[in-house]
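A single chain, nothing else alongside it, follows as structure tokens in the form predicted alone.
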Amino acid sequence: MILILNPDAGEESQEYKQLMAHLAAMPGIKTRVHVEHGTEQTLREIHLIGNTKALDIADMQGLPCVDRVVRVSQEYRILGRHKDDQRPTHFEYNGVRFGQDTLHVFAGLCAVDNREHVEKMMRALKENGQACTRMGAYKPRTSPYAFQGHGKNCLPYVFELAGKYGIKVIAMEITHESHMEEIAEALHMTGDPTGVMLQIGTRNTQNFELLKIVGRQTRMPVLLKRGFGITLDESLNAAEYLASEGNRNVVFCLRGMKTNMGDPHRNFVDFAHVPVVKRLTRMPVCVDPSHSVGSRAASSDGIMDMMHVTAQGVLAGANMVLVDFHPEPSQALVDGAQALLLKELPYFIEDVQIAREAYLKRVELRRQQS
């Protein structure tokens, strides 16, 4: 059970004193209380834990500053999309809204390579309308011999680059904890030019400990990876793990099932699972087409099966696309050949905005049959 407090609800006020007293005198029940800073007041939630089906939803709702109550009808208890539950699909940072009702395409480079295809990709995003971005600084890789990046090192002429081209928010992976340290002193160093998404890759959507350490920070908002090899269930709950430790702006990313059922795609395309994840939770949802197709290949209607796929996810509903652009792709560091060329981006984005029309047509035809 939840009991989402007033906004007034101080921690130092008498009655929320009175509340914290009064729960913490129920048998078997523990508490968490959970704190979301907006940019114009602060919200709390008390989320009750044990044997809480006995208690009446009613008595609660007449506890001390409780404005509204919910019973927990998922086993996700922060991010779930729980019966009656109207809390907010959307938070926003540095500008940008992010919610199950928004757009956002982040194409970019899978790894920096250099500063002149990084500005040569950020120029071509403004001249194109966009303030979002990838930059891989971190790369895990499957061979200990292949390029892993060039980590904080290039941290500072990226964010530079940003804010000179007007980008606002850059999904960058890590993979280790310190990364979160050096992308925060670059940002500083560099005068806060821009905004950071932290990216966890499919390879460590279970690794427990690091999801609890970027859950603790509430600065910058998490772009979580479904893990290939695991179910969509285990992925949930590591997105849980994040808020769990506080963080609650996450964005589940669908990237593609590694099987070789897929063929000859480099995964299994797994998009349909956009609308299964907002109906189950609360948060956006992202689709990856370059690691889900891993290639330029197109079909006899000229189209690339990326462009597809990521029709598919957008006609489903997606809120956010992850995709690969290099101005040079027989020179890129990482995944070269599954690429989109700059001069393919105003194509990518005008196709992106097709199916996002046809999606909303699809959405208003629903609402007239209701």
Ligand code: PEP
The other form holds:
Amino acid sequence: MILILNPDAGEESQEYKQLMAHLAAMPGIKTRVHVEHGTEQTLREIHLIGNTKALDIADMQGLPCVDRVVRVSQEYRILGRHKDDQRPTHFEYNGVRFGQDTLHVFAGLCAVDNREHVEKMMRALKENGQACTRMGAYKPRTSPYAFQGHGKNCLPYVFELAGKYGIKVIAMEITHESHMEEIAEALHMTGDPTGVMLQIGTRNTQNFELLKIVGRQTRMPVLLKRGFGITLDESLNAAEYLASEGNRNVVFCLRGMKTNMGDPHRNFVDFAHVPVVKRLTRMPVCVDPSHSVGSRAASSDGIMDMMHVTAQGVLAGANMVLVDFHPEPSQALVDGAQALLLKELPYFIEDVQIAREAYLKRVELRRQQS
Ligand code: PEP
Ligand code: MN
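Got the form predicted alone; any chance of the form predicted together with phosphoenolpyruvate (PEP) too?
Up next: the whole complex, starting with the chain shown before.
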């Protein structure tokens, strides 16, 4: 059970102390306080853990400071959607709103290779009205001999160029806690010209210690990739690890499942789960067509499979698209075969827009039926 307190319920107030004393006296119930500092107000939630079945909603509603009571109907207590749960399904970061009602394209380099390519990418994004990108500095690779990413050495120029071209949010994978500190330091050194959404890759979805450490910082939001060989429930629990440590600004990313059943695609595309994740949780949902499909193959209509699955995800209500582009795919150090070309960026954005408009029309049509 979650008690959502009045926005003005300060820790120092008599009512708050009364409430906490009352809860402490309840047998078999433990409390955990979650504080969320918003731009306008601080919201406090008290999570009651233990045998809460016997508690009466109306009684709890009557306690001092309590604004609303939510009975937790599933495991993901913080990020999940529960019955009569009015908690927000969006957050704001560096001036960009991420919600279950918005859509952002994060087109960019799978791996940063050099300054020239980063600049070409960022310039193209600006020319096409984009404020978000992806830039891989730390690359988890199958072979220990493969290029592992430039790491912290590339961060200063990546961030400076992002500032120069008005990029507000960069999705950047980290594979170790030290990367988080390197990113924070480079942002500080360059004068905070941009924002970073920390990406947890599919190989680390159940790296619980990493999740806990990343969840303990609340400055940067997190893009959590679904684990490629675990159930959806297990991946959603991984997201809950981040929130349980304090960071609930989490976007959940579908990126396909590892199985031969999806051949010839690199992974079995799982974008049918977009509405499922939006129903079960309050997280915005991202789709990654590049790592799902893994090639530029096109169907007889001339449209690349990557574009088809992107449209399918967006048509189903996806809130973010993470997609690999490269100015010179033949020179890319990672995943060149699945990169889209800079000249394809306007086409990609327009194709996504068509799917988005169709989705919004579908929502409106459904609204008229009810
Ligand atoms: C990536 O986005 O660069 C990546 C490695 O993705 P995933 O973790 O989904 O394989
Ligand atoms: Mn990649």
